[in-house]
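Quick heads-up: it's one chain on its own, the form predicted on its own, in structure tokens.
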Amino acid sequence: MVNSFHEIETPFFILDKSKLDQNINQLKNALNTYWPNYIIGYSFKTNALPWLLKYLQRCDFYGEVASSDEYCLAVATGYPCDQIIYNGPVKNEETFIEALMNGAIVNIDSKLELDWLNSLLEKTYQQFKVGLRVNFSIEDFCPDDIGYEKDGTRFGFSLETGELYRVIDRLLATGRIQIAGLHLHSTSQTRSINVYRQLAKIACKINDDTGLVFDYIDIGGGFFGGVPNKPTFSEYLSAISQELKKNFDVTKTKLILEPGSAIIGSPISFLTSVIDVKDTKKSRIVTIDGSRVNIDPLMRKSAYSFNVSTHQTVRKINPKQIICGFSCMDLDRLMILNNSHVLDVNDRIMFNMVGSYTMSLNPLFVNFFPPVYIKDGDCLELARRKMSINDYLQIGNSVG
């Protein structure tokens, strides 16, 4: 454990367990408000460190997965089966089979799973619990949301074409499925409040369409968390119980949301330092030992927040700095900064608000994974150090 970030050799991740804590009581406390009754999964895709998965089942969170992957990762982090959501297209059988054999919350999303599901059934008496993955035309209703206007969204069973309502007469059919639930969600560019009101107009439809009483309604997740002047988790969940309540009890039905981005994205930094300094014809170049593709692998980010940290007491104004990746593409360019105390070696720089997605996607390019600290007070504690040759090379597991 150290105390001071000046000890540690940058780039690394810094996760502030504070700002982690209020995200996750500003959850809670606004579904206490608007449904009480609600199940909260953290979505694992979005950042699967260790320290935080086994962190967020502690605080009664429940693991949402999307994969066979992320379903064995979710046993061994600790999470009983009956605290998973398996969803995603890409389960496999075997994973499926175990998760609706001892009570894991599943969302069926594919042909591939029902014919597992109808296998199961001639090998057992059992009954089961399923929940359904609904496709509906959203885009329709938020077209400045969504995206995909022209082709539609590729998830679950089509509400518009009467698939959705086919599979659900095919399983009551076999008289040993329960229709457990519907699973909503979306992915919005807006993250928008409207976006969620109408993923609950379409529960109340299919509600009075089926006249099915469901367990619970997964609204999935893609909220804002813990960012100023964003939508709050009391407005979306204000907004979805308003609607909710038209059809279902609050008392009978468990509200699922499945955050990721709004519970992680906030709380965690990236720290890196100056490595070089250079004047070219046209630019002056400052290059880090940090890279885009740490803090924005998919390389859509305009603006970043930050903090320079500096260890000249004057500094003089450079009309035009450049802020560039260690990487050997010369697009790792993270930003711009005009009219700003020029930077120099050894100074550092700390990108805000990254938590979101940046370590599951980041790439073995260049540099291998950078370490992450753990802030508790005044305390760093390592929750994962960084990644060596020996880790990438697997000694005495390689083949050949």
Ligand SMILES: Cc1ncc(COP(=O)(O)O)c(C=O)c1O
The other form holds:
Amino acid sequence: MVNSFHEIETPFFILDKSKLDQNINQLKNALNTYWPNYIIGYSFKTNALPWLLKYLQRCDFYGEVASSDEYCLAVATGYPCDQIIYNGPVKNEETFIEALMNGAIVNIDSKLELDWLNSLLEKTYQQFKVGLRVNFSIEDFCPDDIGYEKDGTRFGFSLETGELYRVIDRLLATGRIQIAGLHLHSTSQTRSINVYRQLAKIACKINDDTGLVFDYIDIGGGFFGGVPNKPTFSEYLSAISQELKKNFDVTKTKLILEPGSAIIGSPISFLTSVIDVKDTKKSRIVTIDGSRVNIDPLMRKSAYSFNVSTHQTVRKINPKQIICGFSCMDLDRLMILNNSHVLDVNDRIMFNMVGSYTMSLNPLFVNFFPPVYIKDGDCLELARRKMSINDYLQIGNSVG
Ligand SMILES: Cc1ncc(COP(=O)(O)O)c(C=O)c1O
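Please could you give me the other form, the form predicted together with this ligand, since above is the form predicted on its own?
Expanding to the full complex; the earlier chain stays at the top.
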């Protein structure tokens, strides 16, 4: 246990437990207000830090997994099979069957899974419950939110071509399959409330068209959480429940949410130190010991929430400082500071709200994975040590 992060060698991630708890509580409070019959499935892909997965399991979250590897990770980190939501088109047959036989929520997303299900029906006399991922042109209803206006989105069985209803008819005709739910996750660029209103409306339309009463409507993830001036959980859930209540009874149909970013984006920061400052003909280059690959692996961000701490007593202003990462890519430039205090070697820059799609997308590029600390009150606990050469060699030598 360490008492101050000033004592710790940079770079490292810090997970602030009080902020995590705040996101969890705010989400549960909103659900209890607007749809008290619910399941929260944490999206593993957003950040699968084992400490976090175990902690959320103890907070009654289910694990939302999207591959056989993530499924096995859920089992290994303590999620009982009937508290796993198994999504995505890249399951494998073994874990698909294991999940179905042991009460996981399985949302089918590919024709291959329908073939596996048919073979399973031939081998057993059991009844099974499945959910189906729905594909519809949400981008036409929310043109400013989704993207893919020309080509449409890719996941699920198409409502508009009639494929979804053909699949439903085929499964019901077996007499041993219950269509337990609909999976409606849609990634949006804006995380706008309007997207969820549309998803809920589509669930109602499918209920109108088929007369099926579902055990659950899985509205997916993609929410904001803990971010100032953005929609709150209450605002999302008020809109969702307003629509869903038109067709579904809260006592009969569970609402499933699959948040990732909304839970873990805001509680994680990344602390770095300045390791070099130099002037070129055109700019002042400030190099830090963290990289864009740590906190912007998809190279999309143009701004960060950050704080600087310095030992300098007299602070001058510099018109333009370019903050660059440790890697040898020239594009490893995090931000430009205009007319701000001069940075010097050993000054520290803390990047805030960098918990989602960062650690899970970190490459092993130039430096191995940095450590992760949990901040609980005044104490810091090491949750993941810095990846060592031996860890790396073990990955490389695992065959033979
Ligand atoms: C099926 C599914 N559920 C949940 C999520 C989590 O999304 P977010 O981290 O934006 O909340 C994703 C992310 O792509 C997803 O594909």
